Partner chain sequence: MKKHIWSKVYFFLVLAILYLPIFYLIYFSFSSGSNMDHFKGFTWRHYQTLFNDGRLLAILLETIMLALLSSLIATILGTLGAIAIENVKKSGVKRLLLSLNNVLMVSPDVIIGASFLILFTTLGFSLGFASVLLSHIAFSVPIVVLMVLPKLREMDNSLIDAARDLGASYYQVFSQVLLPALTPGIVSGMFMALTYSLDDFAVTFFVTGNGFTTLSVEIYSRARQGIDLEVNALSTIIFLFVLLLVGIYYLISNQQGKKGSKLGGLLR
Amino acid sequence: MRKKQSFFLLPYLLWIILFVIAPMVLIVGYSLTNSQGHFSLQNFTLFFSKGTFIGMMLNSFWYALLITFFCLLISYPAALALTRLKNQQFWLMLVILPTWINLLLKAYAFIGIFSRDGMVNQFLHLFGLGPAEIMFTDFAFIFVATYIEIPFMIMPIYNSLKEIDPALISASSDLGANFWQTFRYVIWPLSWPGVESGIQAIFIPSLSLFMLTRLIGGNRVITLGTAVEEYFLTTMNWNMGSTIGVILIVLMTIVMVLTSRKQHKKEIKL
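In the form predicted in complex with its partner chain, what does the structure of this chain look like on its own?
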């Protein structure tokens, strides 16, 4: 029995050691050494002493937050609307389908749409506006990132909305709630797990959309993700790149621990 057990466990453990533990150890190791390979905290002191890094860090989280927020704002009503349609599986399929078109292709499309003589500016021209410089702005970056992530937000929200027992909606209205009250007190809290997994599915990836920053955001190093790429692949300073990576990991862990903490209800004495 023991031998059979290890037959299942061994390859998997090998994977964990080689591709989970080893890379973690290595990246932390690199962050704690200088270019000569000696132990040093200079990367961290550099990071926290230079305003550009701190600013970039705040920027990364601010952009990720904005992208997640706009996604939620657009996707929640769409998911709710979807639950009221006929042939929901078909429409859901149409929502998911664009995610199979390579992300880079969609980003590439926006190079055309946002260009100086592109669709948006032609449209603005009709109203006597423009031409606006849209390409290579933060707006363009956030817009395209939001666009790309929308299906990944609609999907989990839709699933959690579908799981709500329709009788609960009836019960709420039976007890005197109007549409907004039912939404606020019943639908929203019950769909929260879906919202939460949507946020998780978007917030983390939007920290590493360096290709969008490069293509649409104007080739500037504005987020930590871009910085990591810059240090690893352009300036070849792996130690500094690892440091930024480690800081990113630590920040993410803190955010996740904070958001996953359960709130305790107040006891009510009768």
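Next up, can you give the form predicted on its own of this protein, since the form predicted in complex with its partner chain came first?
Keep in mind that what follows is only the chain, not its partners or any molecules around it.
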């Protein structure tokens, strides 16, 4: 029986070794060597001593934080409303449907919407306000990134809200709690695992965005993701690109650990 279980685990282990462990080893190896292939820490020294890279890291955190905040701000009320609607599967399908569309196609669609001759400027023209420069701005980048990533925040929050026993909410009302007290002390704490999963699903990938920064943000939005693309595909400095990649992985791991800490339960009087 154990041999059969080991056999079924073999494809998974091969996948992990070839497409997770091996690339990680290569990236770490390149980051610890110079252009001649000799061991060196000069790439890490350059990263932490040069203000440009520190600025990119801070930009990455700032944009990821904004994208996560707006996703949460929109997704939590939407998920809460979904739990109270009829035909929930239909509405969930509408939430998931945009994820089936290729990311590049969605990016180019927004290029057409936000361009000087796009739908937004045509609408503004009706009120004599256009044309406005929307493309290649922080607003356009954050708006598009938020739109694309919202489904990945709604789904875990919705699943957590659905798992809440309605009897707990009824008991809260019976004890004299109003809606906001029930939300603060019952609904929010019990839905926190979904919020936590949503934050991880949004914040961590947002740290390394690079395609949207180019297509929507232009050269104004510079993050570590765009730096990795630049060093690997343009300057062909794989050692420095790998160094930035390793730092990104470390930052993502730190964020994951911080957002996965167990919350201590405490007694709260309503």
